[in-house]
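Only one chain comes next, encoded as structure tokens, the form predicted in complex with the partner chain.
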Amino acid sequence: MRYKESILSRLFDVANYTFIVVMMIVMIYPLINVLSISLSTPSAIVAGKVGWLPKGFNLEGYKYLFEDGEIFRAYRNTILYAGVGTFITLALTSLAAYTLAIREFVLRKFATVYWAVTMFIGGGLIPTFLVIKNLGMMNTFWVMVIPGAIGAFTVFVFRTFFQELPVELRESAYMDGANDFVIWYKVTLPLSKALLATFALFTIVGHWNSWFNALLYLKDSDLHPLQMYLRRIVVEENLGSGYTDGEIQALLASNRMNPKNLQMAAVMVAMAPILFIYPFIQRYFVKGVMIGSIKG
């Protein structure tokens, strides 16, 4: 049934809907603008006339990026870090959480406190840096996937999820002669696909966007992930590597390309995968946050 709404209430609705529409524009416009700049002609960019739509049409930025080719190596590195890193994180986290979900596990209390402590105190940047340095992990593939593999919060979220699975499943599997490792692999994991998929997404996006560890621990730019490449081009505005400075200068001088063409093209190429799949995976992220926020 409907009640007659007061004028004030209707005014509020108008204001609210207007505000939300403005917010949506503010969220979307910068991203559209990046795309437009990457495709516009240098003269339009210099004049500051690029808005929703590209002014003119120009693919030099993308052409330069793909001919230079370094972005592909950076892409490959990021995909490797994300793939291997996510596998390690999910495997170790779910193994640990499986044991914590078992009420009569001897180390249960100890392990719970063990991880809870790390949520509140840590060594800080310098001691962590020294440990990794002393372990000889500098400039290795593994420094990108091992040190951050286990997070206390994720362990606890997984534990809470596993605790809600029926205990009888484990018991009957146990009666059938399975040990805990087999039960984890054949019973718990298949029942937790939604959880695993959600956290896999989280972890992949984390790896996709990470660069700080690379800055700290990877001197060798052959190992650098995508974001470090972007940092050089977009943030430090240090264009080009494959091309010599002279060639870049010539390209810029010929007025076929503005540095912003290249920078925004690089941003688009780096963002593209996330933007493409975002509409499909967005609800899983939301679900993941919900699972995380109702922790036990």
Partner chain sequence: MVAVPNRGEAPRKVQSAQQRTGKSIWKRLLQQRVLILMVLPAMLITFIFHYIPLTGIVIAFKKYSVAKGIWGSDWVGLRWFEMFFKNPFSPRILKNTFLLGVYSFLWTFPAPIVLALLFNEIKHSWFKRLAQTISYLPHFISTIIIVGMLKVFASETGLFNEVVSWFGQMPIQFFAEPGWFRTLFIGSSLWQGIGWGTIIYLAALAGVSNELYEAATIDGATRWKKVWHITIPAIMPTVTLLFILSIGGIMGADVQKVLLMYSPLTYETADVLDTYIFREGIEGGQYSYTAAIGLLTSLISFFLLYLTNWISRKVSENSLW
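Could you output the structure for the form predicted alone, given that the previous block was the form predicted in complex with the partner chain?
So it's only the chain below, everything else dropped.
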């Protein structure tokens, strides 16, 4: 039997599709405009003629970025921060959650309240800065991966997921002589691959977009992540300080490159890995949201 749609249902579908198309255009246009500006000639950018398509063809911004080489160091730092930081976050979070999931744990209620309090009361920026300074973590690799590695909300999501696992698995492992660390490593984690994969992706994206900690705690530019490099390229000119690099000044003086060429090229290069990877991992993001909303 064929279902016959009513006129109101069809109107709703048309309105729904129209809204989705409009939203898609609103979100895609800035990305395409950034790409077009990065490829356009300086005169077209100054005249404000660049919209959906590039005006002319100019790769000077991309040439400078790849010949400069600093962007590759920033890429390396960001990949290291994301890799090591994600491993530390998942290890500490799953350990804390496993402890809270054990009903026989004597301090379970106290620890749960302690974690919950941290969700509403934070130390603040200045106390956090002083703690990190007194710990000797200033201007080190670890300042980018240790502070904020574990959060109460994520711990509670992990704990809820671990509590759904059959208790009999842990009891049988105990009978076989395993301790809690072995059970966590060989029983709980292998059964939580979807959860670990989802939050690994969230953590990687967080590290990829992170720049504020680097601004506060890293003075050595060799340790700066990609977003700090991007910030320097994009913000330096807008703040009126101008570019201090002689090669950039020569390109600007000869009118071979507009500051927007360089800025938009840097934005595209920084976004490229996420743009290529995200379509393949989007389903894990959706799954992660569902885990947090139903069981969190």
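Positions refer to the first chain, counted from 1. Between two forms, the rigid core is the largest collection of C-alphas that superpose within 1.5 Å. Predicted model, so just to flag it, every value in this text is computed and none were measured.
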Kindly check if the Cα atom of A15 is displaced 2 angstroms or more between these two forms relative to the superposed rigid core. yes
